[in-house]
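Single chain ahead, written as structure tokens, the form predicted alone.
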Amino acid sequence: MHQDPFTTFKAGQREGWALFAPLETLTTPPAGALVAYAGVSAGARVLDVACGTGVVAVSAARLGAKVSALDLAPTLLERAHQNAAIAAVDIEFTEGDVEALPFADASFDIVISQFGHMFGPQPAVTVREMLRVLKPGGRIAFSTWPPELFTGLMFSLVSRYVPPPANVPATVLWGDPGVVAERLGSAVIDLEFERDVMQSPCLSPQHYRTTIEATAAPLLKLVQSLSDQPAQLAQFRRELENLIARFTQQNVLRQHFLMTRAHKR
């Protein structure tokens, strides 16, 4: 049997995002503008991948559409049921990896995901799982982080700190237009894109590091690397608090984000 070589990235990426569902309230508005940018309606048979809590899966449920999500954590598809449970919206959650979709070709006129498939290490395995479920003339719509902009700074500050494994490219390229654009290639037409920005509350840089340190897989893996060198701990929530302050302004921290959307030839 193949062994995927990427098992334990994998692993840790399930053990770090399981702790992420507190920032669902952020992430709640840019899935609604997300849902709407993807044109779903109702009747439209909707693929979610890595859907987190399932605040795009609920928000697509809720128009009518049907819908099936899929994401690796266990414990944030816990949540998932909980939300889509309280919404009285009819959702197929699974388990699973975005390189290995367990749907049959060409199964949803919608393959949507917000702030997730990237974090899958093949790009090129997981464009092509998320055209191949998509039918033909279907729409692809995702959200990522602007490398030039607080998220995408902040992952790559993170990066400085505790490099990925060689073999797995930086997250914040799929949010520069001219990658994605060679990544989805000419597999898709009509290719387009739209900014938009979430705001969160931001009592001090101290708060907000505080609350992405317990809830955003990099940084949690970050403070646990770095637990036995207390000075380059210290040196990076400076750097992480200095990054912060930048983009607040009224205790609200912008955090731009791209939005991506083509059709499948």
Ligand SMILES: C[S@@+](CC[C@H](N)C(=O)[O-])C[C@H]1O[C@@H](n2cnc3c(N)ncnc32)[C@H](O)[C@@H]1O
The other form holds:
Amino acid sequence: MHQDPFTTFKAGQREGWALFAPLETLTTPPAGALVAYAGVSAGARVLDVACGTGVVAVSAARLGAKVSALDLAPTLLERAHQNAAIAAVDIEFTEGDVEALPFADASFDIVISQFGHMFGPQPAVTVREMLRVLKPGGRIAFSTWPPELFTGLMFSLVSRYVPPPANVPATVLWGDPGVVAERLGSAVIDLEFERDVMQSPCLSPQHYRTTIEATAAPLLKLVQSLSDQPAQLAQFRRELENLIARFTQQNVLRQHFLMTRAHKR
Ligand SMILES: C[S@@+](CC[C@H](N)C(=O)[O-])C[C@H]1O[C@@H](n2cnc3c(N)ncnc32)[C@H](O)[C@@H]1O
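Next block, the form predicted together with this ligand, ref. the form predicted alone:
The complete assembly is shown below, putting the previous chain first.
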């Protein structure tokens, strides 16, 4: 039987993202932007990969698309079901892995992911799977974090304190258009990029740090890993708060994200 070489890594991701739900208030506005950028329309068959609490899936379903959505984390899928029920839309949610999508070849008109597929540890496998379930001529679209802006810099800072496994490429490479072009390669045409801005309330750098330490997997893991090294943890927190302050003005942390879209050949 096929043995996933990243089983332990993915188990960590599944557990690490369990508390992400409160951040859906921040990812809701960019979800609307991505769904528009992807050209989602009524009747289209859409797959939202690494859907979290379903903000993209619900946005697409509200436009009349027929939406399926998948995520590793069962607690987030529970919230996603609630979100769909509140919005009175039908969405098929599935617990699963972006690197082994449980869907037939060429099932979808649009495959979409917001700040999600980038956490698959093997980009080539992730791309292969997302394109496999997409119809020829269908559209792939996703949002990611540029390495030189806030979240990208934060991920790099986290990696300096707690390096990822040697065989997992840095997540932020997905925010570099050159790397994205290389990864999608000749399997796509009409590759385009656009940036949009995400704005997050920030009463103080300490408030923002406290929120993301309690919700975002890489930060949760870091705080656990450094729990017996208080000096290191304090140093990390100072560096993170400085970074937050650099991107914050008038109680708003502003950061651009990268949207990518292309058609499958
Ligand atoms: C930053 S959250 C984004 C969630 C959602 N797309 C949004 O915009 O609110 C990252 C998501 O990726 C999911 N994830 C991480 N690795 C995954 C994998 N290998 N397969 C499927 N989902 C994964 C996590 O469980 C989490 O829900």
